[in-house]
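Next up: a single chain in structure tokens, the form predicted alone.
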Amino acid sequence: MKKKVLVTGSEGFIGSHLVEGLLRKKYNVTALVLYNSFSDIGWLKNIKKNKKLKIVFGDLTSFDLIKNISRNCEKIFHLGAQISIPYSYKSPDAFLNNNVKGTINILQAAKINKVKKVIVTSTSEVYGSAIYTPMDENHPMNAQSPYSASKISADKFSESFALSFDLPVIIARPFNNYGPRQSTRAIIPTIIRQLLSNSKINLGNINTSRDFVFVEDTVDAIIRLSNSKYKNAEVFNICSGRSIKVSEIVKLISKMLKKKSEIVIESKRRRPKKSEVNLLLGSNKKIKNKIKWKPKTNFKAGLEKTIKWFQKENNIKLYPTTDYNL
């Protein structure tokens, strides 16, 4: 029988994904959803009822209930996190508080509660912009923006953690994810969102590169890490190792949607200038190495996958609006 784990950020994108996956795989899984007086679990409404699910509410910042809930746990997921760069030039504080503080309250919960696998997911925001390709563990951390710089924290006092306390801990850092269920605020949707609506494209940067991992390939790395020995805050970049800008997806999914578009560039989605990452291209020679993990989902095959489900009329309804926002 499958031992309890503790998932935080489940509602989101990632996180309701890598509750479908634990579920498939018969884990009894905990569920925290950050409290709000709606009862919204966010994507978690998709999966069907299951016994072996059990949603809570509540917030990373409060330590007893983190302290509660991870409790007889195998492991814990972490996933919660403000992750809104845009957002992070606005309220600093706000990722102070759930980024930093909220990966230290899971990890001192998982050393009282002797929890046996820490999982915390990382960024590949992290590394900044690419000071030699492909980018790998090792590549120097750059905090480009205060978003980055939680992370960082966040990785740092995973590995203090890992080697003042012992803590079994490993640092998963997906590159940019995309695939059913994203955010508007993602470079992949927005562009699939304002192709089904005009042709005209709202974006701002479009000469940046980003390495695209669909994320059920992200779920089966981040599962299979957290069966793996290592620990020590060992971190293990999760990427294609291959980087498309973003005028070229433009590109790639006008044509999947036979649709011309015309680009109009608006100042407010640009990052500052110092802040943009301009090239993410990562190695995944380590995690294909030491785990045999590679992405089974090609970024053409992703893609398709990903505009269908928009398509949906269901789907679609869920995204009211094509305007910008945090």
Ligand SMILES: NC(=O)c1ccc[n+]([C@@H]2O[C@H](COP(=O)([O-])OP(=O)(O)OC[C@H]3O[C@@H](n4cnc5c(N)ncnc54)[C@H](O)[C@@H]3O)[C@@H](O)[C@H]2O)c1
Second form
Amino acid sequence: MKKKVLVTGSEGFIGSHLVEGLLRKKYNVTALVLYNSFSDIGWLKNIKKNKKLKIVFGDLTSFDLIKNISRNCEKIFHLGAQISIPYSYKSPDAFLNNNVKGTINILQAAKINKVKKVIVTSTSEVYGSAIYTPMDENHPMNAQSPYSASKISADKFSESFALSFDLPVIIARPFNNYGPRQSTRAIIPTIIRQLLSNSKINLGNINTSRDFVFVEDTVDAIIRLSNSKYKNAEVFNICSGRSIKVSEIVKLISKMLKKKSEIVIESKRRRPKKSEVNLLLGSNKKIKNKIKWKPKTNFKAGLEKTIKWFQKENNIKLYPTTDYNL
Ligand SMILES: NC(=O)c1ccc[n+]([C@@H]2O[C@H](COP(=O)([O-])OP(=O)(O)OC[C@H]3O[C@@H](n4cnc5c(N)ncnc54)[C@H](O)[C@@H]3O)[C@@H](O)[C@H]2O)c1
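Mind pulling up the form predicted in complex with the ligand next to the form predicted alone we just looked at?
In what comes next, the whole complex appears, and the chain from above leads the way.
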């Protein structure tokens, strides 16, 4: 029988897909959902009831709770974090508390409970804009936003726990993800959502380029990493090795939806100039060579799946507005 695993950020975009992936593989999943007084379980609502899924409300910043729920867990998949870069300009301390303190709590609990593998989810934002391409795991880190600074710090604490206490931790570093259930704060959902109701779409900087991976491929990479022999805070990029400009994505989605689009640039959607990450283009050589992972979904096929999901009435109604929010 597969042992128990803990997933943090389980009700979020990537976390909910990961929970589904783990249940398909017959793991017993304890899913941490950020406590709220509405008993809202986020995207876990979309997942069929399953005896192997146990939902726990709580907060990463509460050490006692994290220690209790990770007891007898074989693995921890740590995805819980504040992820909105615009919100990180307004409330950097929330990023320190949730992302840094939250990760330290996970590491401490894993150490006490002798957890066999901890996967800490990093982000390509820790690199800042590319100094060279493709960006491998040795690319310098550059904290261009408080979000990035908090994730760099979380990665470094993970490294320190591996070096100081021999904690078996791996740092999974996804580049930009896309797919069903993503928030319209992210670029692909905002383009799709706006184009489904208007031909005019409001965007920030359309000249930035990103390296996109379909969410189910990221889930596959994360699960494979958790089964691998690697530890010592070894870092693995999860990326496609290609990048595409936002303006090109707009053209592609407009064509797929058979809609003309008119782009309106809104300054409130732009990052401050020096905080803007102009180019992310990763190297997936290491993850390909060491754990035989490569993305299965090409960009167009992934976009088709994402658009189809957003077009369903039950899904689009969960995104009632095309307004900008943090
Ligand atoms: N989405 C991407 O493109 C992307 C790219 C690279 C890395 N990542 C990383 O992947 C992880 C998941 O991202 P996502 O896109 O699914 O984001 P998301 O916002 O959909 O999910 C994050 C979840 O973490 C939870 N959370 C935040 N603070 C918490 C706390 N104190 N206690 C308990 N739960 C808390 C939130 O409630 C949310 O459901 C994050 O660590 C993010 O940094 C995401």
